[in-house]
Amino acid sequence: MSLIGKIALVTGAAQGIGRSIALRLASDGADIALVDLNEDRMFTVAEEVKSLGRRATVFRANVMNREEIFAAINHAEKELKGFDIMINNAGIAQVQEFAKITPEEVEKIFGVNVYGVLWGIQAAAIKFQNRKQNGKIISASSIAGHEGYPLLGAYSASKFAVRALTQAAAKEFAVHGITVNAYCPGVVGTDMWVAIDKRMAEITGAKIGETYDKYVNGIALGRAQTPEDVAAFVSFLAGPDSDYMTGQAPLIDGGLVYR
């Protein structure tokens, strides 16, 4: 699949599901835009991108905040020359059990995980409809997007809300030749399970790693998922093999949830 002569726009990049999709969208020839947070390992991850042979440009922003969003895209448009793809990948998890679910709690996981996706696709189908160009907007939804989770129902909505905008959007931006898409991953071995397993073991007295072997046990290929995995799924929907495909969030968790 090629990917020769597109830009994409990856928030956060700087590690994780985020930095594997970064680099795998160069492989594919895209050139990127890495926006996170973590300036430090944001320049980490657009090294590793030009010793691809892309290029690449950083732009430090934080996703609650609209503004920044719509600012980051102009700079990835600026720098690199043109915009194509806009990747929605900035996310957090949270475990609480519900009774105990603060506003301060849902006001952060919504901000990140809800508001971050929605300036993101608006900010990115304003631009492409400036641009009088078609464009794809590809969004991270979870598993706990298709099914609630225990001690993860805050989160669980955002990513309920993930897939709500992501159809919406669709039908809205499709006359514009605009394609919205979600990805919903399972359980990735990555520094966001590992606190989400030490948070559950604090609520429900499970020895640590004990709530991560129990999920991944229950995957029908028999393994925890990569970061690379997601990429590679995301990287179909960034290609043109996906151009008729729009409003959908799939499943790729390898056998754990089934709709």
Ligand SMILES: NC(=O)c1ccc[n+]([C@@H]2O[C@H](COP(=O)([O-])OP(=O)(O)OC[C@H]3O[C@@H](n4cnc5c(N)ncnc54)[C@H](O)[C@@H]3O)[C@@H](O)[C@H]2O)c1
Contents of the next structure:
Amino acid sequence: MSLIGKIALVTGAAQGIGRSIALRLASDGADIALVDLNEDRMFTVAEEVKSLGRRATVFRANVMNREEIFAAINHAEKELKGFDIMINNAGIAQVQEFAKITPEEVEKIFGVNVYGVLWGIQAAAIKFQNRKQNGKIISASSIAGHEGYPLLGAYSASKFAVRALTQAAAKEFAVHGITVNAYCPGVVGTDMWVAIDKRMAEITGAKIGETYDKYVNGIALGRAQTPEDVAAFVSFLAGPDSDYMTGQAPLIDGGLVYR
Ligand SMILES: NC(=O)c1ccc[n+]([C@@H]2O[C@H](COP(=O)([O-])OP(=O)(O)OC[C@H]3O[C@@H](n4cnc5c(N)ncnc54)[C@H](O)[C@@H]3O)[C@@H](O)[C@H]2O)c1
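Having seen the form predicted alone, could you now give me the structure of the form predicted in complex with the named molecule?
In what comes next, the whole complex appears, and the chain from above leads the way.
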């Protein structure tokens, strides 16, 4: 229970990895502000957090929008009486042949995966400084933030960008006692991968499930990653055992990409 008394905000918390992070940090003792576009699912996760004995509050925001992120953090602070941990988890995938990527597609994926993380880091760091306290900022990168993947060109670029933002922010905010790190999952069986697999099948002619299986077969530990595997590492990044770590984006992928 290393997070007792802490307040954590998790974006993209309505499902998948974000939901698991919210539940894990709640199990660690934190109260949780859930932020997502999907209100109905957030309310369900809020009930799950409460059933673990923690407080939960829900705020609908689009992470692409700077004002909405600032508003989400103000909401968390007001409702839960504090703000200690920011998890910029919300993200979208996009499968497209490199030669066919459009400006609209790049705008959309950078809007969520890059601007969303930039505003999230910025808003959290400003809030920690205004509150004159330490804080932890943790963002979702990916194996695709360490290696570019075919048909995932814009997605890979957006996840490389998360590492750049993490390093720059870590160096700027260290003096204020703020650490900034990222997590880089591999192949996690969430709705995101169902959509990736389906779109890859459309482009390559593979059968449904085939692309996912191909990626999973490359994992040294021999199984797909669960959202809980990711949440366990985020728990470490959010807790006191990672106090001496900043500017890092470690791979947590079962042995798939080696750096
Ligand atoms: N699933 C994987 O294999 C995998 C691997 C590496 C990294 N990641 C990253 O982990 C994060 C979570 O992935 P997931 O698999 O749980 O995805 P998911 O699609 O299952 O869930 C994403 C959540 O984010 C929310 N969201 C999307 N756009 C948003 C926006 N603009 N504003 C607010 N909320 C928004 C969605 O409503 C959804 O609840 C993403 O950043 C993703 O890129 C996932």
